[in-house]
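Here you get one chain, nothing else, as structure tokens; it is the form predicted on its own.
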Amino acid sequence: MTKLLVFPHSHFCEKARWALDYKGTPYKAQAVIPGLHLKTIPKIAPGSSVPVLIHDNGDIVQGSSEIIDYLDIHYPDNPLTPSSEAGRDACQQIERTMDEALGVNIRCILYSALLNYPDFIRQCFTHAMPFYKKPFFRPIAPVLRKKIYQVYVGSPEKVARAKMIFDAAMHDMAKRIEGKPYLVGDSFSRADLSAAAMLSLLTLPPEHPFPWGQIPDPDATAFCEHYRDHPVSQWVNRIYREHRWPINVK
């Protein structure tokens, strides 16, 4: 069985998971233990990041964009990358921009608030993990919290910059989608999938496979609520309703 190594709540992992589901490719999503993944993942792939696709034919692909590339080559049905050179270039440019301006910055913003809630963070990382693995998370949680803050948050000043960049990106994307159902051309593509996955942490669409429940922090809730009626948030929710195919539960 093909495996996808993930952090269950990660929007970058959701991007890869959505691509697999959209392609109808059988796989099993496997949550990895954070912190310990710094040793286990490099034994499989070049770096320590997830997602990592371990195909049942032995191929190993690391990174959400790289996984989409791989799937479009090996599973050409339901293509996510346009066939034209102009369409491919446009999709990949938007994808890179949205991964950085939206995905990286919303991660910074939300972690800055939610790291103060250890039970919520534990749920994020250990959801769907076998019960016998979950106890490994508790003793590393304090060290992990510090490491996440250092790597993804950094400082209040960095969070403030992230909010400015994020808001500008939302404004830019609103202009991109004005009067259009999709970001590139007239059909759903990897550009739409990537942007919607990056913003799934903002809108928490019900089609998302992670059971978010109630966000515990008032600042994080207020941040998301600020964008609730934003045209991009409405677009994200529509993309999820119309294109997030049935979730793989194997």
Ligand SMILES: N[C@@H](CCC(=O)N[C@@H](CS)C(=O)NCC(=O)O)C(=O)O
The other form holds:
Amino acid sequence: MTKLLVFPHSHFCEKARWALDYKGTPYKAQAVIPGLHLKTIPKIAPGSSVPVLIHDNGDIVQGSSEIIDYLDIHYPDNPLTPSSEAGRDACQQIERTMDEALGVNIRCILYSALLNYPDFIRQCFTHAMPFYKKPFFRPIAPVLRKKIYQVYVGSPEKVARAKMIFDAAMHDMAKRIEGKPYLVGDSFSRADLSAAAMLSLLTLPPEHPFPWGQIPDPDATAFCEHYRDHPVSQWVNRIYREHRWPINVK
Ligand SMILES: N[C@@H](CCC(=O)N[C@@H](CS)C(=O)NCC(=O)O)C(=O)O
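Now that we've seen the form predicted on its own, could you pull up the form predicted together with the ligand?
Following is the full complex, with the preceding chain placed first.
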């Protein structure tokens, strides 16, 4: 069966999972053990990041945007990429900018607060992992915490900068969607899916398959709360409500 290798809580993995669900392609999402993934993933793909799609026909695709490209070629029903060249270019530009300005920065901001909660982080990485794999997480957790801080957070100055860029990107998004239901053209596309997936960590829409539960950190909660009534947050929730079907929890 086709498999999607993921970190279950990752917004880039949610983007790929959503695309697969949207296409109605049968697949199984499989949580990889963080840390060990640095050895296992590069054996099958060029880099170490997830998501990675392992198709049951043998094809392997790494990267959320590349997975959407692949799915649109092999499963043309429910297209996510517009058919016009202008639409395709617009999607590509939005997807790149939003993955970076929204996705990368919100990861930095939230990890900076949530890395202080080992139980929460363990749930993020091990949710839906088979029981025999879960014990691998505990011994690597302290090293992983340091590594995640180094790679995705960096320093308080970097977090402050991430907050500024994120806020500017939210402002830019608000302008793009003003008076329009979708980012590109008149219908749902990969641009909407990508932006909404990147911001799912901000609004935690109920249609998102990960069971977030209570966010344990007051700064992280305050950050999300600050944007609760923002037009972009409302847009994300609507996009999830109307287009996130059917769901695959694992
Ligand atoms: N551009 C990539 C980014 C994916 C990404 O940043 N994945 C992170 C998890 S959110 C990851 O796998 N990090 C571990 C690593 O790179 O080794 C995509 O769109 O798939």
